[in-house]
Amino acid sequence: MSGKGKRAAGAEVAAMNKKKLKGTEEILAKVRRLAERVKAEPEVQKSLAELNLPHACREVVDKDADAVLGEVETAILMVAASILRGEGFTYTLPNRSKGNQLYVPELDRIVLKDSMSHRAFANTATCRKAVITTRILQLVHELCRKRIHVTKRDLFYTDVKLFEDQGNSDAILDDLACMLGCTRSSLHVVASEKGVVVGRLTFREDGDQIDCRRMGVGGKAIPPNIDKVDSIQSDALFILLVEKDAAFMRLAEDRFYNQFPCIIITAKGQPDVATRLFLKKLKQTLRIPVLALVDSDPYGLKILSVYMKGSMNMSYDSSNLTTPDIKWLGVRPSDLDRFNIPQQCRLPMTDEDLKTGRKLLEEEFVKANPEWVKELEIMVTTKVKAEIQALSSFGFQYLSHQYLPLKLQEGDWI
């Protein structure tokens, strides 16, 4: 079939599905039945000295600012104890290495185990990084003494020299997070505003009222600090959790949560640490489910997966960042054919992306999901993957007024 045959057929499957779409309520019946499963669940969290795992694992709680100033303090005498018995300067921390990792099937994410590291001032392959964690130390013990917040920039600013590298300061930011047994935020370093929100949600942030509706097709930035987020009040029926800015703008400029009501959610990408607590503190408090919707390549796959199992990067702390239970509404590898989405559209997978989607497929949560394997399998054996975007190809509304309707009116998440 030619270009010209292949674009005539692709409009007319649009036009078909055009004329599936029912009324709003008929488009929502189904939405409205998950969103009861969700509220009639217990809310049954389950904790890891419950399980009696093989291995003891690490979790980190939320600490007030006399609490961490007490680690703070208990950690330097620990160093100081150390030195006078002769055995140096040495701090003892959790390995947050790959290797010592694990996916816990019960509790649908990963978790740290308990290995531990050592990092001595005496030899040279620890020594920068024990005066890094020493600094650092130093630094939260003043920002929870003054009771004061700041981002992670202008904790590296406060010693560019020593750090010489954000990345460096970041990851020792977690090493003591870890160490300290508390949460990132509980040490009054936050991340940079990144996420967005916008949709039926109000809440009080800080004592100001926030109302998600009147905030524009930018959205409202998602606060850096969560706990000073409250009075949270909704009468949408699910989240829709987007994974790039493109796609929260065009579902924003079309008020697509008027007509179905819900919360819309991104955090342009790779989601930062903000945008996944209040992504928690949303389903947690509003009992409504949350269906995501990421490119069809194996990126918006690990994406997703970070919501809802956790990063490497922060597994000692998933019991607060992840969301389990999110519904994968799309792109999905099916929805190309089924939608006929125009070749032109399809972009041939490089092979790194060959080799992270049989990464994937070796993960034990991907495997105890066998709809999201076989969505897996058709990605990497057609070698083919789309964005979001592709979907204009039938116009530039085509997501918003049929492609996401006629999936919400079909049930087709998994």
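Mind sharing the form predicted together with a further copy of the same chain? What's above is the form predicted alone.
Left out here are the partners and the other molecules; the chain alone remains.
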């Protein structure tokens, strides 16, 4: 009967927690203070130039269609000039290899160092690449001129004969972004979307006025082309970043954002580029805190790391894709005992999980935050993980009626 005893104890803790809950305004006090602090922070998006790094580094920025058209035309004019000078048809591009990447702690981002490579047409080793580069420059020019967006796959299919493999056109597209100094989405080549958003947010998308407070339970699909999003407005105190679809649905159906003014976002698992761009844009425009609700396992933290510091592959684009300042609200390893999550809802970590967890302990973005280290150490020591849904063991609406309000009331984020 010890199982029954434990379940009773769990119910007791839940009841006790419920008693602790104050009125909405009191619950919101701590978040309000955090939100004020975030708003008061000087708006410096620290730039590379200000840092005076020993070597020249480069990042890309968002540019509008006209600016990209200008860059493409300049690039071609430079090639023409090079030919006229008798130096031949050659592109000069930043090197994107790992050896040319640099983690800048002051920025908490990966940037590209200054190594450049040359791509000559009259060289058997680079001839094909020079041709593909020219073709993609032309296609990007067309996209920007027509103001339309396509996926990488569409781009590949415009000239399968030349590109042969999508890997070729993808890689050179990334090269071009670096060369032209603009983000990949500025080139009007976008990722397909999978994120959704709901809550205290209105914006304009391609001229349409979108009101995320009136998006039912399904929410609004996050658009693939962030440059068509403007007029962002919100009275939210914070952004709630949710790992999983199911938790998003719970919060949307309970209209969590009506009681606690917030914007709820999920990428349904591994974050895609569109969702990362959208979060970044919201955070930059509204300057409100981002609180994350992820599974208590290494994978949940991995997801946070992609939002916060990006992936190696897109390092040159990191400043546009990353939202460095995300608070880890839950579900944290220490929550399991604190909220008395039943033993049956705690899962043993696999060897793979443990390896990932230990590797995370070595990562800069974890080490930079001693409280994260502490939590992660609890995880790899107890060798136990839990999903957000484990909270359902106290009732379907425990997440929105008790767990999150209590977390907010206590300012329990790290």
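Residue numbers count along the first chain shown, from 1. Here the structure is a predicted model, which is why all the values come from computation and not from measurement. Between two forms, the rigid core is defined as the largest C-alpha subset superposing within 1.5 Å.
Superposing on the rigid core, do we see a C-alpha displacement of 2 Å or more at residue 296 between these two forms?
Residue 296 C-alpha, core-superposed: shift of less than 2 Å.
Aligning on the core only, does the CA of residue 29 end up 2 angstroms or more away between these two forms?
No; residue 29 is a residue whose C-alpha shifts by less than 2 Å between these two forms when the cores are overlaid.
Once the core is aligned, does residue 66 move its Cα by at least 2 Å between these two forms?
Yes; that C-alpha moves by at least 2 Å between these two forms.
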